[in-house]
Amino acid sequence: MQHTETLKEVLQFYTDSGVDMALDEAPHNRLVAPNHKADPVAVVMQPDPVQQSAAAAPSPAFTPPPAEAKSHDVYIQEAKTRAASAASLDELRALLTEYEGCGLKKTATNTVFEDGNREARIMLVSEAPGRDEDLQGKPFVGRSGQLLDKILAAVGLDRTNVYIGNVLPWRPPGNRTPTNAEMELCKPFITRQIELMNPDLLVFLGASSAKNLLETTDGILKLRGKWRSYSKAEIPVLPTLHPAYLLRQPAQKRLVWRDFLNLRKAAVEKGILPSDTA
């Protein structure tokens, strides 16, 4: 009787202490649903799912950090170095074709480098190719090119006695106006192209080419028709309106007619054209 009372006191002590279940020698998974007979050994041996997942996942392969993108200034310096190293127009064209500094190359079909006669003493520099030029890889082959041919013919010139280049050799998408950054990235190549040609007379067609190469903020209507000096070689240069502009503003053809008469006069004086031409 005394033994029974002692057991009651012990059980009461456990109850008061918060013990609500009995333990035995075999472990039990208390988290499974009632009446589910889990294998006690399997429960004990079951690995931690988090640890198992971590152990099964392969170690990530080492990925080197991406190369630092070249800055705008670095690409300009690269263009200057490449262009300066060209000893001929063919070398310059190859170096320009390989140049990756200007994003326009990624959207263009062709690199539009030149047209005309490399022995010519008159060089025309435009700003950028249009759609037709991009497709054919030659400057002035579309409507503006047909108009340019008529303008040249009116003063006794054609593509056999002029040479044509572009500040930008790649077409801006949608024929938009080139940005200053794009002009700067390609400028060393056209500068070297002019140096290698070393013409007696230069004509800058359009605002972008004139303002960029003459390094001025003056508009083309202010620049056009007045002879200036280009580079240390002091090549006479005549800025004028771009033929594409004349297609939109036909009334301005009279200004370009005056400019090309001015060009013809200078060409005669230098012996490029005979005095009785046109």
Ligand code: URA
Given for the second form:
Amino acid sequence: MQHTETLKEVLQFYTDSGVDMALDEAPHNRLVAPNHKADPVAVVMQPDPVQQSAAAAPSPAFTPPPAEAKSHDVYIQEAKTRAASAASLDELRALLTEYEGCGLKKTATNTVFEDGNREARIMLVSEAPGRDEDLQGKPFVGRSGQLLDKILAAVGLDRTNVYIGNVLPWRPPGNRTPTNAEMELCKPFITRQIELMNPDLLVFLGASSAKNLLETTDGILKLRGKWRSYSKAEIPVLPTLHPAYLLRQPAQKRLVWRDFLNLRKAAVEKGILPSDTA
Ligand code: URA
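Could the form predicted in complex with uracil (URA) be given as well, to go with the form predicted on its own?
Below is the entire complex, every chain and molecule, led by the chain shown above.
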């Protein structure tokens, strides 16, 4: 009985820490020196070159991928070629779903590509699916999504007049922050998704999408609320805070309220929204 209670406590500890899924059938002892037989999990996870070079010594837990595995650069090139060849959102979705370059796909349940209206003139780009999104295959269906719907409704928007995508279409295990390598490996797809949508206005939700797509190291608190121009197409983009951050820091909702009023003003000026809504 006591054994069962202890097990429950351990599982609760894991869940509270964000460890809510198993990556393999059997546990791995990460503390023993690696043997050189390829560890399937280590092979699946592409190493982050930035983090790798920053580390003073190679981690004993990391087993290098086998020589025949494609390199990070090859996978990036493949992502670029695939994304560029997509002539429509449906083609892009199919090409992304078949792409094996990003290790996150191996642990995800679904490829989460889009939600909202493909005819919309406003596109929101966020970071990556969470647990609920991974299970349902649609962006923003969990608690963050419910908050996002309220934010949109407050300025006269909903999922019929916005379109939603993510930089990463696969959930990082335990909702950890995606690595730079994972973002790079998937970036050609979101870039093409924006190109194919060609929206009049863009919103980047949260630090990962804003920093990655604007190619800046500035933090989200500095970036938010200021219109920038995205890509050669010069699409006006407004970076703002991520709804999941607002769930943890509700006092910051006032900043996002301001940002979405700003978005609404721009949408009215562009004739996307009539001036008498909200
Ligand atoms: N958070 C995101 O960044 N994207 C989703 O789709 C859901 C939660």
